[in-house]
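Take a look at this one chain, the form predicted on its own, written out in structure tokens.
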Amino acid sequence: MDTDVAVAHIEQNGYCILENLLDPAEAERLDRLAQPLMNRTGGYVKLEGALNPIPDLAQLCHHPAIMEIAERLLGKPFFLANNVCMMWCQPGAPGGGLHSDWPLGGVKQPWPPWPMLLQTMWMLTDFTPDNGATRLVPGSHVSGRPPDADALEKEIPMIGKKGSVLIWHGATWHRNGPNTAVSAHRMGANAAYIPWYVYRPPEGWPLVKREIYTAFPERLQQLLERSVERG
């Protein structure tokens, strides 16, 4: 999917999936690196600030295809909002609640049609209908409001092979699906991008450690300017 098609799909439907952006073997390796750092007791588990213990995730944050799409939708400059968050949906995990993303909770309705947050979820395992794949309601980003009681009837699972990436407009209604698989888990790496006029909340996600930040390429350092510890 080229940039024009991807941007058009996001503008119309609120999301797109880009396939084969990451080698499946590398996706598996990143999955293996994350699991020992996360709670194995079951359920839906997050690892915030994952760039600090797993700096190899940096390659996902400034992938050229993501940069092109983000620039088209957010303008210049834009920034990473959240370090990286690993999201592990283990067998038996329940589904989450449909929602739109920060900062819309504090924005007067109707919300603007342009994205105040652009989300990405890198599929480090296959995302299937039964292993907890992200679910969203196509077109809901233009509603200008949070989900209603009937929204679940309209959601669809975001299905893709490991190495693919889901990109969605932050106003699109979405949630993690329940993992009803017997043994298959799903692992995603979430990186979110904000336009220059949106600032992270003081109680926001963990900052990137300065010593990790200084080893990153210049482009990634620019993206992380608002997410790095002060020197």
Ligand SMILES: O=C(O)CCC(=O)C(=O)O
Contents of the next structure:
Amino acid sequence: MDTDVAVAHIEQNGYCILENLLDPAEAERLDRLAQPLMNRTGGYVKLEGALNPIPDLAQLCHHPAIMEIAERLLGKPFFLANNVCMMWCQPGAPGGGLHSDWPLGGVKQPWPPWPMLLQTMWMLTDFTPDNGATRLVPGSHVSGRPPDADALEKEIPMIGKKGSVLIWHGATWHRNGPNTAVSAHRMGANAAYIPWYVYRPPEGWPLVKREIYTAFPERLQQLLERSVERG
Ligand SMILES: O=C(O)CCC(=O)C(=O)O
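Return the structure block for the form predicted in complex with the ligand; the form predicted on its own was the one displayed.
Below, the chain from earlier opens the complete complex, with every other chain and molecule after it.
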């Protein structure tokens, strides 16, 4: 999908899926690196601040296709709002609650039609209808408000092969689906981008360690300016 088509799809529907951005073998490798670092108590597990233990995730954060789309939707400069969050849906994990993303919870309604946050979810395993694939409500980003009671009826699963990436406008109503598969897990790597005028990610989101940051390429250092430990 070229940039114009992707941007138009996000503006109209609130999301798009780009296929084959990452070699499936590399997706599997990143999934294998993440699992042992995550609490195995079962269910839906997150690892925030994942660039610190897994710097190889950096390749996802400044992928050229994402950079072009983010610049078109957020303007220039834009920044990473987080330090990559792994989102693991193990068999038996329940579905999440539909929501829109930070910072909209604190923003007066109706919310603006343009994104205050752009989300990416890299599929490190296949995302299937029954293994917990992200679900979202197409077009909900223009409602200017949080999900309503009957929103669940309108959600659809975001299906893709490992190595694909789902991109969504932060106002789009979404959640993780339940994992009803007997043995298949779902692993996603989430990197979020903010325009320059959304000044700083919330307190408590883990920052990138200085020694990790300084080893990254210049473009990625610029993107991480608001998510790095103070020097
Ligand atoms: O894990 C998922 O599919 C949902 C992620 C999510 O809700 C979020 O990134 O805000």
